[in-house]
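Below sits a lone chain in structure tokens, taken as the form predicted on its own.
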Amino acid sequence: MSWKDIPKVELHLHHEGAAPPAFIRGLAQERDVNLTGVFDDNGNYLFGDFAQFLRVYEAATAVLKSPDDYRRLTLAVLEESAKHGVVYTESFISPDFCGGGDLGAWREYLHAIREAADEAERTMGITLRGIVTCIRHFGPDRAKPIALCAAETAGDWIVGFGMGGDETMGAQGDFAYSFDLAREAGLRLTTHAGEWGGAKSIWQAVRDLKVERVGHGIQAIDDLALVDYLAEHEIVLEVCPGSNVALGAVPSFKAHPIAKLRERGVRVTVSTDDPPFFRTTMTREFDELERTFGWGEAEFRELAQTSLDAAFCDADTRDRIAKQLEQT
């Protein structure tokens, strides 16, 4: 038995950020869109730091202009994930990019995404659920219509609400209105914190937004009282080691705090974030964890179960995925 045989559960995946470069280049050629500066000579996404990554991300995303583009994108993303043993994934999807925050347009995009997800589940054996996200650097006022889009489409498929974007802009609490709106609609909550904003941004996330999961969260290691708080309150970290290394949030896998956090009782999960940008896959993430920390079958089975326990899906979906995990 190898960890390669263990089905994987991924909780932190940006829908557009998972777009294969060839897919984006193909769309750009269809529309005669100039993407100079987005790709290197080998056809990979090109960026040097986090700020440039955000600019390249938004430039690449700009070629996605219709619900059918998102249908095609969804199939391409899920096909890639399924190749690496992912059986369940939650993807961050923003109405900012899917209809400009207009509820009617968002419904059309969502229908196209769900149609593709249903096809992928039938043909590839991978289940997708959506987490609506507002964009932090677009500001708290812009987040309010996004939260409304989330609330109006909450249910068995849109299962959560969260926030991505530039962590250095504003404070988590600035977005409390939008998170309260989503919570009242029955959505479960996550937010990016503690990749760039320090341990204080994680405290803000859990106290001001009352999230049950934190995207990244690795800077918690700088505040052991926070580490103990996360462990005691079973707040789950959506850790993306390859992303953290690629962007320079940590210098190497060896320096990554995921193992220390886990040893102190924090519930950690592993995801790829924006995999083609960081030239990673779930296979590569697991391979690096095995090589760096000596994790084996027991650790990866625990990781899969922790991830499934933390998933925002309904009980029926969770039970079905649990049976897939038990079959290996």
Ligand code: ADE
Given for the second form:
Amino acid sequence: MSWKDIPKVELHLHHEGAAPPAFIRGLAQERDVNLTGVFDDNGNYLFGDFAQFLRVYEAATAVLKSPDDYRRLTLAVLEESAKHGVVYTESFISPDFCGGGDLGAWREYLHAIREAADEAERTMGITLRGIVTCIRHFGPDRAKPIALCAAETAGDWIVGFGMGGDETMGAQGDFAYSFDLAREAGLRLTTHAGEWGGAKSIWQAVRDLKVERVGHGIQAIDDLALVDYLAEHEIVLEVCPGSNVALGAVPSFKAHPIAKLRERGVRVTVSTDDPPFFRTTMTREFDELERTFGWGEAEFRELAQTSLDAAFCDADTRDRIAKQLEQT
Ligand code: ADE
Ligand code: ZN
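Got the form predicted on its own; any chance of the form predicted together with adenine (ADE) too?
Once more the chain from above appears, this time first in line as the rest of the complex follows.
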């Protein structure tokens, strides 16, 4: 049996990283962009380690040149998520990748994404909300105008501010100005921490950026005082097991700390991160969790509820999604 149809809530999905390879190839052909080195012979994204992954990711996103490209991307991404039972998702949207960082056109990009999201909600029954995301290795100065984009469009659709990218560069606290600005605009906060930067990076995230969710956070397992802190303060981890295995952050599903973190009281959720890069889907994540840890319907219903509780959407949206979870 597969967990394809059980209703799911996904909190950690990179909008651009969810682009199906065929979609990126099609756009590249239309635009006459050369993507040598981005795909392997079978048409999958080609990378060996995290550094190569980031390079290929940025090369692929360079074909997204207009708001209409983002409209089409959004439909392609949501169609794929809906197929796997996702009823609510939050995606990381990076103004740095919209038309190569054309911040003057940010509202047009956002408008196009929302148009597609509205269509997907009507036709596929999936709800999307956005988290504007800065890129760590582009540095703290570049994060400031990204936070301004987020603040200017904060509301019932752009609900959060976050940070992805190379966590080994600098410290979380270098970005405090941008996170403070976003918080003051009413946005909820998350950052990638403890994927590569160790438990120390998670401490920085909660202390220096005061985030309420952490992207990945799996290296907390190396510091039990931190594990207990996360549990006690109800900090939610956006765990992406398939991504961690594919990028080598953990050696295997069996070695993944998600079950241990959950057993010690941490609120864990499950997401795909950049599904086509890691040849995963929400269904595959659930199937692997069943195979590896024996999780079943009770655990997966609990996951959906934990995720919905931690979602950054408003109360009306949360109530509506809760009903969708109950009905299926
Ligand atoms: N951007 C897209 N995927 C990412 C990941 N797994 N870690 C950091 N930044 C990312
Ligand atoms: Zn991520």
